[in-house]
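The data below hold one chain only, encoded as C-alpha cells and taken in the form predicted alone.
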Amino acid sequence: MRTGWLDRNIKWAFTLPAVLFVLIMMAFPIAYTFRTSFYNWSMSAANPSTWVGLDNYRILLSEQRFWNAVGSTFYFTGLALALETVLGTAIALVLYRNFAGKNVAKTLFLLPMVATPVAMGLVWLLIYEPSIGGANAFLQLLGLKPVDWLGNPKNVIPSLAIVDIWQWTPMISLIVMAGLSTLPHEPYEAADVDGATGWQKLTQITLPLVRPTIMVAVMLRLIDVLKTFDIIYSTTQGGPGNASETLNIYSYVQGFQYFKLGMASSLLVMFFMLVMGLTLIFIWMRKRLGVQ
C-alpha cells in the first residue's frame, strides 16, 4: 500500500511548529541580545551602532554599581525564597488536613497569586507609606515605633521580600499540596500500627516523601524570584539610592533611561548566564541528594 509524503514524515510535521516557535520567540531574541552586547548603540539613527568587542562587559565588571546590583539580587532572592519555602510547605500541610471551611480558606489563600504584580506593588506602596500606611498603624497598635519601610536602605530589601512572600507563597503551597495528594497510605497505616506520633509521621514519612515536590517548587520559584522586576520597579524603582537595584532593574535603567542598549544587553547576557548557572547547580544538587 503506497503512503504519501505526509504519512512518511508525520513525526516531523507535528514537531515543526514547536521548533519554529522556539526559534522565533526564544532563540532569536537571545541571539540578537548576545550580538548587541558587543556594540555601542543608543537607538539613535544619527549615531549608528559601533563594534566595541568586550568593552561593555569590562566596564560593567569594573563598576561598583554592578556588584551592588548582584548583591541586591542575591539578598532579595535568598530571603524571599527561603521564607516562601518554609511558609508555603507549612501552610500546605495545614490546608491538606480536613477542617470546616477548608475550601473557602484555600480559595482565599490563593487570591494574592492571581493579582497583577504591578497593582499589588502600588497597594503595598500605600501600606508602607510612613505616615498614613497600614503597616506603621499596625506597629503602633502593638506599641512599637514606626518604620521607614522603603525609604531606609537597610529596610528596603526585606520590605520588598515581604511583598513577594505575600504574593507567591501560595504557589509553593499549591505545588506541595499536589505532592501531598499523591502520597501512599500504606506507610501511615504501618506507622499507626507501630504507635508513631503525629510529629514522627511528619518528619519520618511526610517530609521525606514530599521532598521531590518541594525541590521542584523551589527550583521554579528560584528562577522566578531572580527575575523579579514589576514589584520592585512599581514601588522603589531601585531606590533609595541604588539600595534595591537588582540586575533586572539595572539593565532596564541602562537600556531605557540611559539609552545604552549595548551595555543593557551585556547585563542581560550575564544575568541569563547567572540564572542558567544557578538552575544547573540546583539540578546537580538534586541528583547529588538522590531526589528524583
The other form holds:
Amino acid sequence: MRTGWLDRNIKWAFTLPAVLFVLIMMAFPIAYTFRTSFYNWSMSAANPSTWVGLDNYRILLSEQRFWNAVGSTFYFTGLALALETVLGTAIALVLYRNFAGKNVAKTLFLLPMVATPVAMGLVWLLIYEPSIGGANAFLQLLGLKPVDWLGNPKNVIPSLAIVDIWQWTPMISLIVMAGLSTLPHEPYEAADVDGATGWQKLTQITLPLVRPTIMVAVMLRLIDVLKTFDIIYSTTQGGPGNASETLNIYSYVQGFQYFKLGMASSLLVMFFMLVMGLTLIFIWMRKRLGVQ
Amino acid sequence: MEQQAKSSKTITVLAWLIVLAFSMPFIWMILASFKTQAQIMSPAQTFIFKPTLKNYSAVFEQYNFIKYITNSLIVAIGSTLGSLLLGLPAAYAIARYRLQGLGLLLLVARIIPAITFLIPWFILFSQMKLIDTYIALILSHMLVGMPFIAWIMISFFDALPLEIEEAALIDGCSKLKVFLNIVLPVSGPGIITASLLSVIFSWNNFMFSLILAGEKTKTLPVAVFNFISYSDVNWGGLMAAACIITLPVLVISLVAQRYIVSGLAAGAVKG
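Next block, the form predicted together with its partner chain, ref. the form predicted alone:
Once more the chain from above appears, this time first in line as the rest of the complex follows.
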C-alpha cells in the first residue's frame, strides 16, 4: 500500500526533497544574513555579537570605500556588458553564416565560457605582466607603447573587463545564434523582391527580430557580471589599493579577511537588493520595449 | 555565383580570425606550460623554444596535485549525483503538474550573490565541525548543480510525449515505476547534458572551496594559488597547473560538444 500512497502524492513526494534542500541551504541562510546585518559580530568568543540596529548600514553608507565599490561594480558591469553585447551580436552574425569548418570553429569559440575562471584569471595575469606578458608584446608589434594593465588604478577595471569580455562574449553569441536560427524566411524574400541591400536587411529585419533574444542574453549577463568574483580575486584581489574592489570582493574582504560578519552581512543585503533591483528594472524595461 | 563564393571566403577567414583571437589565451597558457622561467622571460622564444616537461613533473611531485585532482573529482561527482537525486524527480513533478512557482524558486538561486549563503554556512559548518570535509563542499556545490539540473530537465520532460506514460498508467503501472522505468531511460541525452555541465560547474567553482575547504579537501581552483608566493611567481608551474585544471573541461566540451552546446544554450536561455 506504500506505493499507493506514493502514487497519490507523487507531486509532493517528488518535489519535497528538493524544496527542503533549497529552504535549508538557501532560504535559511538569506534570513540569517539579514538578521546578522543588524549585529556587530566578529566571530570571536571575546566579542559576542551585539545588536546595533542600522549602524552597519549607516557606517557603510558614509564610507568612501563603499561608494568606491559601488562605482567599480557599475563601471566594470557597464563596460563589460556593453562591449559583450555589441561584440557578441556581431560575432553571432558572422558565425551563423556557412563557412568551412563551422562546427569546429563554433565549439572552439565557446570554450572560454567553460574554462575554469580562476585558472584563466591566472593566465591573464601572465598575459598582462608588464615586461614578459603577451598583451604588451602585441602592443609593441603594432608600434604602440606598453601599458601597465593591472598595476595602474586607471587601467585596472578596463583590463579586467577585457578578461570578462573574452570569457563571456561567446555566451551572448551562443544565445543570439539560437535566436537567429528561429527567424522566418518570408521577410527576407520580400526584401529581396524589393531590392534591399544586405545592410538594410540586417538593420531593418534581422536586428529588430532578434532584439528580444539579445535582451534575454543581456539580462543573464547583467546578473552574472555584477557578481564577478573569480577573475578579480585571482588577478588583483581588488587592487591596486581599492581600485578594482567591487561589491562582491568588498563583501568577501569584510567577511572572510576582517571577519566582520555583521558588516559583511549588511553589505551583502544591499548588494543582493541591488542585483535584484537591477534585474527587475531590466525585466520591466523589456516588457515596455516589447509592447511598443 | 562568383560573388557569393568570394563572400563566403571572406566569412571563412573572418570567422577563423575571431576563433583564433579568442583561442590566444589558451595557446599562451599551453606554450608557457612547456617553458622554463628563463624562456618565459625571453621575448625571442615566444613561439619557438625547446619544450620542457619539468613544470608538469613539479606540479605532481612538489605540489602534490594528485590529491587536489582527487578532491575536485570527489566533490564534482558527489555533488552531481546528489543534484540528480533531488533534481530529477523535482523537475519531473514540476513539468508534469505545472508547478511553475517551484520552478521560479529554483531561479532565485541564480540571482542571489553566492557569498550571501557563505556567511551562514561558514558559521553553521564551523559549529558542526564540517569545515574542510567533503560533505560541506558537496552540499554547497549542489546549490549550483541542483537548480541547474532541474531547470534543464524541466524543459526536457516538458518536451517528452505523454502517450507512452499514459498507456503505462492504464496498464496499471504505478507512477513511480513509470518515472523509473519509462521516463528516465528515454531521458539519457538530457541527463548527460545536465550532468556534464553540473560536473563542469563544480570543477570550476572557486568561492565555495576557498571558504569551506581546508588543507584536506582543497580543490584544484584553490590549490593553484600555491604557485604564487609573496616573493615571486613560478609562471611555468602555474601555467602547467592551469592546463591540468582547464584541459579536462576543454576536452570534455570538444568531445561532447553536442551535449555541452545544447545545455549551455538551454541553461542560458531558460535560466
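Here the rigid core means the biggest group of C-alpha atoms that line up within 1.5 Å when the two forms are laid on top of each other. Residue numbers count along the first chain shown, from 1. None of the values given here were measured: they were computed from a predicted structure.
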| query | finding |
| --- | --- |
| C-alpha of L61 off by 2 Å or more between the two forms on rigid core | no |
